[in-house]
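Okay, so here's just one chain, in structure tokens, the form predicted on its own.
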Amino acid sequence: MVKSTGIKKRTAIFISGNGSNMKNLVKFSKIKNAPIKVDLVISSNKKSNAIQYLKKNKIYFKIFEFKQKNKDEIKIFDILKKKKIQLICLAGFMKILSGSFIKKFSGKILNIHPSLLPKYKGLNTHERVILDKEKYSGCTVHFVNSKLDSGEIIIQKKVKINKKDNPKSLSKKILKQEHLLYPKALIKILSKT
């Protein structure tokens, strides 16, 4: 159980993608219990189907296409600055963090990646995972440092691979996991604080 401060941590929510793990962070969110508030997202991509998720459930967003990287990173930071964000979480954000910006929340943003890292980092880790006939794959979260997949593992889940999992099966299964484990994470090391 979460130990109930009664303070939830202001928290941003970074995406590219859909946001299977954003929305499922934000229902965890509205637990009684939940140690964080969802107070922004950012996306990188105004073609996401999450804009529509958002509006609809009233939720602060803005889009950033990255385009002129220092820019966009300094009007970010404003932002989390003004909204008072304690806390990053990444969710299938595809950009790369410049190391400046992630010293400046050092500590207090945190990424979930489809694979047991130290393994797979980077991209397309379920195709590279069945090419090398793994026996296991899963997902980790773990602290964002200016590494590519690199900062403190905080948790992770393994998950057995079938002969029959192709790359999609595979990220289909690991994504259900993804989305126990990202709220697990956060209780881990929130209600030490």
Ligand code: GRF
The other form holds:
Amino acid sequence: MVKSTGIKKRTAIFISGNGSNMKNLVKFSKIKNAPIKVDLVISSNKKSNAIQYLKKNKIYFKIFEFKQKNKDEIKIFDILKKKKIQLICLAGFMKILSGSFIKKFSGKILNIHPSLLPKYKGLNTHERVILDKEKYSGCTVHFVNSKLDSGEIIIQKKVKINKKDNPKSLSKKILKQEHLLYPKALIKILSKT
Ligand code: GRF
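Could you present the same protein in the form predicted together with the ligand, rather than the form predicted on its own shown above?
After this comes the whole thing, all chains and molecules, with the earlier chain placed first.
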């Protein structure tokens, strides 16, 4: 559990793709009582659509392509320390962080995954869910540990799959719910009760 001081946690968001969850978290962080403040974005993809958004919104960001994972993680750790980052939100981040990196931020790294974990860990979740003719899927926010998509679950949202759904339509439906779920998860673990 991340201790709450009532002050917004200095947060880094790690992305690889479109960054819609990141943009949503930035928007959320600007609400007066939001428990986070976005001080840094790390993108593993220099071609991410989100780069323009980050520039436009003057959000401090760095690109690390993880071609040399160890070296990049050391550099990232340095930036996290300099920026006094207290919490890391993985949001569509497609690289696997090393166990030693995760250990250094133990209990302070969150991830959002587009399935009802522990079902459908890993990639291509929507394709697999549809192939298996599941009636429901959803999304999960969880703490990150050294095993892929296996850390303690914070919160989940179930989404009904219709007969007409395909991986694309399901991904769209679930992404909409992800945008509601990530802020809820942060409130759940960070807000004082
Ligand atoms: C989301 O569905 C996320 O759960 C998954 O990849 C997608 C990324 O979306 N890991 P975005 O980059 O936040 O738009």
